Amino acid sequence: MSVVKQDRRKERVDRGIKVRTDGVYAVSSWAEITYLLLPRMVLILGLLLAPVVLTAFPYWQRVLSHICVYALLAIGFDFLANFVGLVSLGGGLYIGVGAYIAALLNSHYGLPPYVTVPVATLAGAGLCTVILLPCLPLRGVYFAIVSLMFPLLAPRIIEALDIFGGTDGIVGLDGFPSGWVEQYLMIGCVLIAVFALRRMVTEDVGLVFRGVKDNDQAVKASGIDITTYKALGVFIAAVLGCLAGACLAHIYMWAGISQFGLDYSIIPIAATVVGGGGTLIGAVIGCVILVPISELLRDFGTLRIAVYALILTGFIVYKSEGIMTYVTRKYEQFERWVEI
């Protein structure tokens, strides 16, 4: 056993395979590349295979269509919040636009939702950014309150000018063709959506944002225009809030003002921090936690709010980086026996 021991050593399992950075890795054997993809298949197999096992209990199976639309929330605001600087408490408004824009060409237009999701997604992206571009300059606690202002403001113009079917709302939408479709759509928008934004923050452009995020005047400096990059990142959140809520409209088959609500922006925030903020699959981890515990805790109404109070405290005082940032760190920590 003393030779053993002197010809071989401990080393990490990553410090063995990687390259300069934490993008690039030197792979020799099966063993290295099942480490590297065994956290990734397990988030895209736990994902792709609830359904299937939620077969049994087909409440479960629409919670877990929330759970999506909460995951695109709180993904686009991890990445606004931690990638860019902008903490946008507006999930709301965007839920409320890509639903009221889906509804609306479906109710009066016919078109189906295959048309209406991706229409609604862009053209509410579109919105959502022209309706916040004025308040760019703005950071921190400043472009957070005015944010949250707009969904507060949005229900009660359809109220005062009775528009868009006013208290009732838009009924009578098309559902999706089966609730295999709707998990499935929402499942893998839902992956796409981190492992295209997980890509993209590690290229020059994410660069650029984290730049923009950091010290946006020498970023101002250096000859490029911090508006339309700080533009770019509303636009990429706002897409995946308005394909939420145009999805969300086709799930309920009905779009009213309770689509602006405060959930919407209250529940990402909570979830980012829980599974880990700049992360991106923190916040993926974060909603898989918190709706389920929001909807076993559906009969005590507002006292959600004290348990979601409850669960952010912990996690501030006792892991405020989060499930994924500690996960992530015990996982690297893996040791092997290595020849010396």
The other form holds:
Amino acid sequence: MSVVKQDRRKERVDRGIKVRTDGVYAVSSWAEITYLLLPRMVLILGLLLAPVVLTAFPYWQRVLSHICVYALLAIGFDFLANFVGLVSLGGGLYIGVGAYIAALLNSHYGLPPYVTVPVATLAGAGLCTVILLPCLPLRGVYFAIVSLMFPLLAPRIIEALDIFGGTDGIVGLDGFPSGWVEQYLMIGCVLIAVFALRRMVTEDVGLVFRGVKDNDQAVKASGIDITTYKALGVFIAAVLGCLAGACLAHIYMWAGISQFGLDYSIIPIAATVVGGGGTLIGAVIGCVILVPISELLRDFGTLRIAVYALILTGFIVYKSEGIMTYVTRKYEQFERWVEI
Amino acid sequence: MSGEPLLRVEGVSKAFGGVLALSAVDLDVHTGDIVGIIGPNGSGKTTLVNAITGFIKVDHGRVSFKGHDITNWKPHKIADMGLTRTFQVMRPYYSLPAFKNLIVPLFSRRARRTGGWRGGGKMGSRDTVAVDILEEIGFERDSYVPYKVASSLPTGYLKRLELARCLALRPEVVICDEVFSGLSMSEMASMVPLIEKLQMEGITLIMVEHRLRELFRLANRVVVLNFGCKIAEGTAEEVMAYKEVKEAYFGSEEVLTYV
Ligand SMILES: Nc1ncnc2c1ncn2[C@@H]1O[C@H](COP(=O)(O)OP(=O)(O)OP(=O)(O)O)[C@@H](O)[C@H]1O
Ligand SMILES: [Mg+2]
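The structure above corresponds to the form predicted on its own; please provide the structure of the form predicted in complex with the partner chain.
Now the complete complex, all chains and molecules, led by this one.
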């Protein structure tokens, strides 16, 4: 057997579509249109049908909202890490800031969720960007460490100064009108975020972002301020995170210091690794897999982290490209053995 | 040469740890000049380019461009004023096709203001403008080189791509850090007229070079650096007459005959 294997090798052949260059498609038949749209439809319809399918399981509907919260964070993480070159562990900061702003607006000024969520999203993203602005010249792991410092620091400050309700948090917020509104709001945001960002990274501005990541000197020499684009990247990620945080506050009708939690900084990375970095959709898929596992393991307490570590190690060792990259390859090419 | 120089460098010094990479260098560049900068390896040429274009902060001295003091400005602001540079170690976006490399400079504020290259005011699609610029600078459109991925291009094209990045900003000054080195004889033969064309179009050039034969044909003034000091300045013949230059720069007779 092994002798036979030696004079064969795996060949990869593009399939399905006749003309396919990077992102430019020449579509000529229904079969090809279907071929192109099918994966997108699976994702869109899958997410849109999920709340209906889960009607009998309210607990899992809530988990679905959680998946969306993490998915928004993970999309932002993937975008920042793989298109702007900033590895940000600031997920907890975005969620906390978004949640607290929404909570304050709701409890102090009596504003309804359809006002607090957009305001908290934009104002929170602005605030997070300003907070992270001094760290933007840092690279790689240094930026990661400093960005993790803020979500660790914020709860201590709130505790020490006993502001914003201190350790009790801000309670008694308005919820969303119904579970359906909550579910479809979150799902809509995730779908819009993932497809809008996928579009943006292929536009000219996406090339500037990639330049900032791979070749910042050349970008500077082109008369473009890299700090502006890094800040813009952080703002985009923070918009997604603060949106998720504001929604979270209204879902639980509560904002508290646990919303600066470590999970919000860590799970997005794990999801991006599992799903496939640099694809944005992979980040969503990663959350769809990891968040329910995390829920199932809730009884095990902190042992969850150990299971996470195992899953991550497994992926890094056996499928370091991530699910999305792997599946895309299988979908677009078929492999066959050829004699050498 | 009269009137206010376009670019003026006054007493610029820069030390890296104990190494004095530049010590009190002066340089005046007037509109339309091609100024050559030569000197042995490690004499501070690239450091001078970095100091002028803001890629390093200088310790002492002053750089002014079009009457503005631009000392220690950020590189992107200096490029935005029209003072651009190429990199000795080329920095293309290797994973992108050649013409996509120009999208980033064409996205800059300056390119939007100036219309990029000769577009004049309103720019067309950036892709079209990018291919036009590349064709202008010797990427034959018919042979599909503008569409080839940068990592597959030979040095000659990558050097041109460096120049193209500057041209996309419609610069007033281009500082070329060794655009001739690493080129084959035929690539060089087509690069020289290209530089002459840029000068004809009103671009002021500063050329850091080791290839003296080509440089001396182009430059109307040459500056010699050694150990971070300016040791000579003048026309090619004047500079070559300096005793210090012969000693410091050429050392062996072979190089002299090559020149
Ligand atoms: N970033 C840096 N850190 C420390 N030392 C540096 C740095 N850049 C340059 N130097 C030192 O400064 C001196 C001048 O270097 P520079 O690169 O300017 O020389 P050059 O004239 O461009 O040489 P070449 O002809 O080889 O390109 C060298 O001794 C070099 O080692
Ligand atoms: Mg040099």
